[in-house]
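Single chain ahead, by itself, as C-alpha cells, in the form predicted alone.
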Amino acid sequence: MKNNTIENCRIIEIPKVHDERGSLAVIEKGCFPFEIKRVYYLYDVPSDAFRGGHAHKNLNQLLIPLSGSFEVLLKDGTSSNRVLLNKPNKGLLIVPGIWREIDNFSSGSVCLVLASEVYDETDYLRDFNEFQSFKG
C-alpha cells in the first residue's frame, strides 16, 4: 500500500505461557492482522551479511527472532527507523510499502517470517529508486 508509513509497523506481543518447565509462545488466528499464507525462516546468516533490501506492494509480514537477535531497518520513503529484535515472544509487523533491510545477526540467530501471501515476484520492489517512485 502506497500510503503506509513506518508508524504502521509495530511490535506485536505473541501470547506466551511460562512455568517452571520453560516458556511456550502461541501463534493463533487473530494474534495479528492477517492470515498466514507462507512461512519461512532465515538462519546461518553471517554476522556481516544482510537480508531483505526490498519492499512489498501488498504483502504483510511478521518477523520473529526465534533465537538470537538481529536488527531491521525500516524506510517509508520519508522516514527511517531501526528496530532490534531479540525476544522470541515479540514480532515486528511490517506492512506493505515499507522498505526493509535485516542485518547485525547474532551467532545462531533464527528469524521466522510469517507472510500474508504466497511468493509472488511481481509483489517485490527490489530497487530503492523504484520503491521511491512507487511511494511517490
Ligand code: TYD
Given for the second form:
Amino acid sequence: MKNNTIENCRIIEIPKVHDERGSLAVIEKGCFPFEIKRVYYLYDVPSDAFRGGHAHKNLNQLLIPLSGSFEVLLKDGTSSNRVLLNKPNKGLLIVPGIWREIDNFSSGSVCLVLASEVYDETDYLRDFNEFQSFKG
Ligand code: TYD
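Please show me the structure of the same protein in the form predicted in complex with thymidine-5'-diphosphate (TYD), now that we have looked at it in the form predicted alone.
Following is the full complex, with the preceding chain placed first.
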C-alpha cells in the first residue's frame, strides 16, 4: 500500500448504454478492483473550496463526477499529477497511499465516491509530513 505510486491511479471507464432517451451508466461487480463498503457524495461545493488534503493507508476509492467537473491533484511523495474529471462515465481510481487534493469544482457539481472500507478516521493521513514519513 505505502509503495503505491500515482501510476497505480487510473481512469476507469464505466460502461454506458446510450440512446435517444439519454445515457445510462452501470457500475457493477468487476468494473474496478475493490468491493464497495461505503458510498458518499460531495455536493453544494463552493467553487473556491478545497477538499481532500489527505491520504489513506488502506482505502481504495473511485471518484465519479456525476454532474459538472472538478480537478484532483495526486501526489505519491515523488511525483504529482493533476486530473480533470468531467465525464459522468469516467471515474478516477485512487489507491491507498496517495495524497489527494480536490478543487476547481464547477457550479452544481456532484462528486460520487465509492469506497472499499467503512469510515475510519485512523486510516487518514491528514498531515503531509506524516504522509511523507509513511511513504518512507
Ligand atoms: P473528509 O474525508 O476530510 O472530506 P474531504 O476529503 O471530501 O474533504 O471528511 C470531512 C468530514 O466528514 C470529516 O469530519 C469526516 C466526516 N466524514 C464522515 O463522517 N464519514 C465519511 O464517510 C467521510 C468521507 C467523512
